[in-house]
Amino acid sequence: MQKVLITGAAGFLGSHLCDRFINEGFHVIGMDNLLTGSLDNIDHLFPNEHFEFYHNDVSKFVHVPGNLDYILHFASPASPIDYLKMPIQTLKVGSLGTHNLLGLAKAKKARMLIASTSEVYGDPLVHPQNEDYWGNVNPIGPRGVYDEAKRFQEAITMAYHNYHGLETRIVRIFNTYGPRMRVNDGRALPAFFSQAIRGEGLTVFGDGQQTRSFCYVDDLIEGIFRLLFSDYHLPVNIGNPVEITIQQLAEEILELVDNPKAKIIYKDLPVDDPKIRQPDISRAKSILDWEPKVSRSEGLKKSFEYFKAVVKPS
């Protein structure tokens, strides 16, 4: 039976990945420091004896002993509430977290694919945004901490793959939802949800006109899965490029969620906030055959029945 490590596996992201592997016949070892994450994501998964879990925080060590296949880096604050709580640890988790899984990769003789993101891109120039942009990114700015340290994580990445040989995976995830998302982890969609079902006011940004491309979870893991098992070492694109405004998400959740309390409210746009994001998912396509299936409203109707359950009525 096959290993991997999977960090963040308490996370959103990471309490899927860990399913997927489960289901797909491997050995998993999770690992979080549960920072951001929730022992309730994976509480299904302990009586499971190919599963396994460490408490731990691999900015400061990893160990994991015997023979280990793969790992998945997925450790991270992944929203701007939390990155600009926690600027340091985000840094950390991005460099020295990153530095050290790739000692233990190289030291297992593992193949290592590490969870990047949209953000290297920053607020982008050029639309849609496809692998080879370089981005628009404000290095010292309040999201800099996740930016940069996502950019510094890929290439610490590359320089361990082009100096040691090592085997290793770069996936640039594009906004990502579904069951498991953290209720106040202050991006859109949660946050949506949350206000709808309370019937408070959907805190829109601007004027609202700005840009996300949301892809359903499952469409992501399965893209995740195949360029895990590729042979292909360079950043690949994962998101849906179906691109819609922060204004329509609002009002599609609002007609989903059917609170007549619930109405939309204006804020000031945050620094830095990207006026536009949509991936180009061209090399997906082609080196993975993979492009999403879940369509935006079936999406949304499955995460409405995960936020039903978790968050309470006003």
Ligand code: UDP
Given for the second form:
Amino acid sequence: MQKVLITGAAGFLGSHLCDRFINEGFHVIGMDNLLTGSLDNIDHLFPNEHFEFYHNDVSKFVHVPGNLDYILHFASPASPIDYLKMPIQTLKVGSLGTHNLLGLAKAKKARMLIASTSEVYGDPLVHPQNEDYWGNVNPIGPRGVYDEAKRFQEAITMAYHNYHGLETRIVRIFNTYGPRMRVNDGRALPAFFSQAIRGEGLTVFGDGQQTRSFCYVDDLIEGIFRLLFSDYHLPVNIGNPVEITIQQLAEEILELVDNPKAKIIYKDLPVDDPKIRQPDISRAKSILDWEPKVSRSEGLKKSFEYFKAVVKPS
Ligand code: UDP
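If the one shown is the form predicted alone, what is the structure of the form predicted together with the ligand?
Below is the whole assembly, all chains and molecules, this chain first.
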């Protein structure tokens, strides 16, 4: 049986990856320091004899006994308010944590996949963003702690690949949504759903004309799975290229939740908030034969089911 280590296992994406690898017949070791993750996301896996959980901070030290075939590094605060609150931890998990895991991968001769991000493109001057674009990042702005940690993570991963011959994979993840997003993580989608369900104002930042492209979590997990088992070591964008304004997203969620007390309100735009974002997924299409399958209306409906169950009325 092949063994995979998934860091950030109790988080949104990490927990979905644990499910996928268990379903595919792997032995899964989940690791998390529970800074932003929640055991609720993986509770259902504990009875499974092929699932183990280590409560551990990968920025400090990582030890896994025995053999290991794959490592997927998904530990990190990932929403703008989280990394503003935890700037040092964010920098450390992307840099020191990645270094520790690359060392582990080298010792175990494991293949390592890192979770990079569309944030490496910053506030992009090229649209849509393809993997050859180097980005427009403000290193000392509030988002710098996340963006630069992830850029360093890519750099050190490539160095281990080139210098040590380590098998590595780099996925650049664009905005993703679905069940198990933390209700209060501050991102647009959980914020709008919880505000609409509670009958509060949906807090659109700025004039709401900034754009994002939202990918349903099942599509993203499929793309990551294919990338891991491909023989391609350069970065690959995984995301849904259907781009919408944040205003439109708020309107769609208002309509879906259909709570007459909820309405849109406007707040200041955060510093360095990217104005546009859309993945160019030509590389994923040609190398992985992958493209998203879940439409936004279907994905939003599934997400609504989840948020209805977890959002407490105010
Ligand atoms: N946003 C918003 N209201 C919120 C949270 C976010 O209008 O309550 C905006 C935010 O300014 C950004 C977009 O929605 O332009 C997506 O933000 P999110 O935090 O979801 O992710 P990002 O893509 O910025 O990392």
